[in-house]
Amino acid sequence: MNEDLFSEHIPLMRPWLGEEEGNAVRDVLASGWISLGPKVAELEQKIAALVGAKHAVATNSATSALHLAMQTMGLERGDEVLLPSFTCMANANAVLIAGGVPRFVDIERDTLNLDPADVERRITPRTRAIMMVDQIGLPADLDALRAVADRHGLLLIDDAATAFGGKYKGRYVGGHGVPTCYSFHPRKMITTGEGGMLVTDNEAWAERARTLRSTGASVSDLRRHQAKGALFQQYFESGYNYRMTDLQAAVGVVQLTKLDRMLEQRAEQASLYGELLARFDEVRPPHVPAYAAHAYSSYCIRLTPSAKVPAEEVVRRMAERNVSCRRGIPPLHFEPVFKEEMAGLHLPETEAAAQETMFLPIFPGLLASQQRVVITALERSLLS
């Protein structure tokens, strides 16, 4: 790791990477194995085995692993999906790839999850699936989303993609039986570089996603070199090129070893920061609901009204004083590419959080030293 990076100020995050990253991507290439082949299969069977799911599909993106299930599952072109605002873009693209039409919901305002009434009160004939979102690392209430789509026979898709480690009632989210996605983007809380991961129970749609992923093959890679070229793929349907290489599996084996080191201290930094943020008016700390056990992927605070400096200027602040922060997730139903088709809606929730919140550094490695310096910052920041 490059320590002139982050020398002179805290960033929002950094990885967790080392010499065993670096020695087992050093093995593969002496493997002569690149692309997706053996690691892949490795880094799958300990993600499945680790969250309490059947079957694992590694992917270049969590956005092509969303994508994926949707077309697995049975989307067809014009179905509406459910999901929030108040997340990434990759969610409706991922909705927009597979032919359906997002449609945005409220989020609750403690969790800042899907709003499970908020989602019942959208459904129209033309809803096929709710896209349920684990944002910054908090599960949402699965089980409230679960029964809304049993009432009304709707699909339901998991991102958890930064939330992965994280629990909901005692068991790792993507070990429900719902189709779970998880990203491994450096900002997430195992990485790969890029790539993502669809688990499943279902083998059906966990065989067609590898095909899927695999240009519509029905025979990998692997298996034809195993085979010393006499095995001959056919496509049955058009796919796509969403494979994962071992280089990033074989950093991603090496990550897991590191999952629970990492979940330990991103909790006790959660910790921290609760006690150094309690005698403040001004901020609430995340929430976490009884059913759930925090990734802390990120740490997401709330300004409250005695909050006399929007929390923009907060974060403009905090980067003057060398801390790195981020606003809140800025709405989807405000942005340009949705502008004429979202005119009028209004999602009184999302758009109170993106204005109120924002992000604190929290990243494996984080001092508990420099927490107190990023608290001090924001002590600063908020004087008007």
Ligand SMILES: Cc1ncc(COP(=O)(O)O)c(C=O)c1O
The other form holds:
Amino acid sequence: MNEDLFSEHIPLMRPWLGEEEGNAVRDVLASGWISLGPKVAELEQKIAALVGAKHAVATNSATSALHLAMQTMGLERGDEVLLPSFTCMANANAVLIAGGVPRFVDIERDTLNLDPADVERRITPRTRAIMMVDQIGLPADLDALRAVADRHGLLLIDDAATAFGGKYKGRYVGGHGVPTCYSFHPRKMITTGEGGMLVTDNEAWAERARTLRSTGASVSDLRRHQAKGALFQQYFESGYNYRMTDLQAAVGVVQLTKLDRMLEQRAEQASLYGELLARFDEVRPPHVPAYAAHAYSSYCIRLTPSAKVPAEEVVRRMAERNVSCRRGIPPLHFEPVFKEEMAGLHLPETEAAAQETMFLPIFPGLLASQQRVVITALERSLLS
Ligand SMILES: Cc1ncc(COP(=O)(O)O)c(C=O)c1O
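Since the one above is the form predicted alone, can you give the form predicted in complex with the ligand too?
Every chain and every other molecule in the complex is listed next, the one we just looked at coming first.
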């Protein structure tokens, strides 16, 4: 571990990794089976059972899990997919890789998640799917979005990359019967270094996703190994290499045992930030609707009209004070890759949120004393 990376400042995020993950990786190395195998299957079973989904398919990222979700659900070349612009490029990438056409939709001012009314307004005869995103760890209003999808016969996919451990109406995201994808990147709730997972109740989609994630082979490497090479694979369609390794899955299995403590710590940290921010006119803490339990994979504040310093400048000043923050999410429809195609598209809530939001450090192990340092730095950084 390179301590220098984290020693001199308060980082935005730091994964909670220890000896136990190291031991788990060593055991896998000693077993001789290091890629997709029994540890991946164990992680899949544990996560499916935890969130209340029938099937789980581990992948090498959430991007690939989203791709597999859309392909197995039957998205076809040229189909339009409605998704937020206030999200990471991976969402649009997954749509494009699946042959779809991304169409951006505005968000709600308070939750920063898809606005179901704007989703409905933007449906065209070419729309095939809605990709909802539980942004920043906050579950989106699934029932409202599912109602829109049902009314118009659209597919619904839930990107819970940042919201593993978050709950919608008392149940984990992923446990509501909608194909849902998680990310295990180090900035997410639990990590496997890189990694992702698709959970679904649809057995046929899960089986096809398993085949597609590993070249399209009808027989997995593990089953061939167990049959001592006497089983032969066939290819009914071409696939990918989206395999998670057993080394990664072993880390994930250990991380899962810490999930409750991670969620608890993050909720406590969010609560302390909320208290400390209560006296600031310039800043609003994140809004949590009654239907949601926030996973707080990140802590996103919003500057109010009382703030005289723009969020980007506040982030720069925080860095000078040795506190790593992050600006809000830049709208995808302004990215050079989409700019021409999306010319004239105006998403007022997305554009305002991008200007007015920023992320404060939150992670397991962040001390209350460090949070107070963050808030003092923020107070000074807000001075005009
Ligand atoms: C909302 C969202 N979706 C998807 C992804 C992609 O995750 P991955 O890096 O595992 O592909 C991210 C990553 O930052 C994300 O924030």
